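We begin with a single chain expressed as structure tokens, specifically the form predicted alone.
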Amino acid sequence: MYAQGLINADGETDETPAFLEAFQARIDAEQKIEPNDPMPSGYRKTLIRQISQHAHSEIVGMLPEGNWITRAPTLRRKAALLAKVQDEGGHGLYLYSAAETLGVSREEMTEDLLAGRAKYSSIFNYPTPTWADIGAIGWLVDGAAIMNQIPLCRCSYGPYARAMIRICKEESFHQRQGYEIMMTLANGSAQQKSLAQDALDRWWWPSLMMFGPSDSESQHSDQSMTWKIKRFTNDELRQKFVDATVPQADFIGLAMPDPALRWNAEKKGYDFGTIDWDEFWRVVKGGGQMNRDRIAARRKAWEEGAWVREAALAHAKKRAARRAAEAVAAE
């Protein structure tokens, strides 16, 4: 999912051969990078760039799911997503306070973002028209997820590791709601049935484009993993998300849209269809059914909460100068 950080993600770095291998000789040790420690400007503008992408993704997969708390079909399911929702909200914060300790502050992140220099995940630019899509969200985008996230545990920069652990638990909580929902569908009613394909057969596509660009055409993936801020390739994760996911809805009773997937017993693994990287680069360039919608929100909460920003940082002030007094007199 946040391999998508890295599309025209700069990595050149301009410091000495022998800083940068000192640098590497950290890595390779799998020594963790904390903010204070001397790090590459190309190490720094990349994770900034990956970072913020991923809490940008988090505060916009808000709203979907949010549209669909009052239209649950049940207090329990209302609770749950409700609960989700929530969860990403946290999420957000996690990533953009380690960003933050990279030196770039959450004001500039979104400004970014606003002005179209930033990007969030492409999934995000795809309607919800019924309940069967957050089971859909779930189930696959939360997989998809999860599949990127795990190996950032692992990640060689220390903030952006921990903040990791959290939220992968979170998020495999998403993913088996999002699973729970899908099942009940293919489990009820021909309608409800037909509404559970039907997502499936929308978000399959749009999911396995989570992981970003082909290897091949993925500039920057040589050199994160590297500096181990990945682990692995785009290609490997998504391979790894259709083989964990066929089963699934094999199990469910549900059908994959793809007529060319087959499972191969010698790479022990499924060969799948080609997908329309066309589709996925015009969504990413702004071109998809939703891209407009997101970023109206965003911009909207942005302009609509700055009095609250502006009256926390005066709150913040205040104390700080009457602690200052209280010490003053102290003396």
Second form
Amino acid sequence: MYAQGLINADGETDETPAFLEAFQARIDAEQKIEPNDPMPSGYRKTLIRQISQHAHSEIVGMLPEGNWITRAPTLRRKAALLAKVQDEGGHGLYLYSAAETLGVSREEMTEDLLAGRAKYSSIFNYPTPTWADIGAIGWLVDGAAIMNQIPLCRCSYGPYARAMIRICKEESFHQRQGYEIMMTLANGSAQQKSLAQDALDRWWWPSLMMFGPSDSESQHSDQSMTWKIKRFTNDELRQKFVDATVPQADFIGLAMPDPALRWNAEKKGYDFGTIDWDEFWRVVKGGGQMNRDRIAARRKAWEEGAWVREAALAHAKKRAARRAAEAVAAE
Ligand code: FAQ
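Please could you give me the other form, the form predicted in complex with Phenylacetyl coenzyme A, since above is the form predicted alone?
The next block holds the full complex; its first chain is the one shown before.
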């Protein structure tokens, strides 16, 4: 794996070995890198890619659950779901702000998403036909997100690491609300239990795919680990998630949809079946059931919100001009 970003397309780098070594020494000493610090262009590029894709995932991730806000079965469930979806909007905003500190604008990031140049998590391209899907998303999708994101609180880039601290606290509430929905359904009528089982059957494998390709196929992991952007590999985090989640399914009496799943006493973890990587790449490349709808919804919101952005900008300019005039008058 070559050092992505450190080497230009012509195989050269204009960053001196001394600069790269000094930067790596700061990383190895666990010093946080802040927005105005010198950094290799590859480090900046990797962070913009990852943080912007993370932000897009939070915003697109509001759509599958937003589908259920008006149909949540009780007022309590509706209030909790509304708060959760609102949190996701907030996470997107912290993350866009963190990416902006690296010199990219929100407009550019959104245009990249709409033009297909930037990705968002594969998981949000699956539909949510039943209420149990809301339980499964909280339990499994937020559960997987936390497993991946707790180590990001120690990411070498300060603004990303700090944003992740608050995000993780909120994600842990999300995970519990999802698990509690699943627990209620699993302890309910036979029909409710079968809704919960069906949702687990449909969300389990896509949740494992959220961690990204296996380590042997992951393009960015080696360099991101060296730069301490990532602290664990995709497969390491996937294994931790399986080990944490299987006992939770057992506890509420649901069966994991994986006949190969079994405890391996030697490795002190579960062995599990083979992930359908063809499905993963098909969904990542736009061929999932909901890809078109998700991007269409984002495009509509972006276009219909243009006047709000223009009005806010005009208002900010007017206020700045008024303040400047007042400052001159006060001199
Ligand atoms: N979906 O070389 P790697 C959430 C791409 S937030 C789509 O291993 P890396 C909260 C990857 O971008 C969920 N694409 O890449 C919530 C790369 O393509 P690129 C999002 C994927 O970056 C819950 C290529 O494959 N979380 O759920 C996926 O080292 C409930 C090669 O992969 C984050 O974004 C995928 N699953 O590792 C909201 C966390 N996996 O960019 C609402 C931050 C990989 O070269 C409801 N991100 N790809 O075109 C990360 O930790 C990393 O970026 C990984 C991927 C682990 C996702």
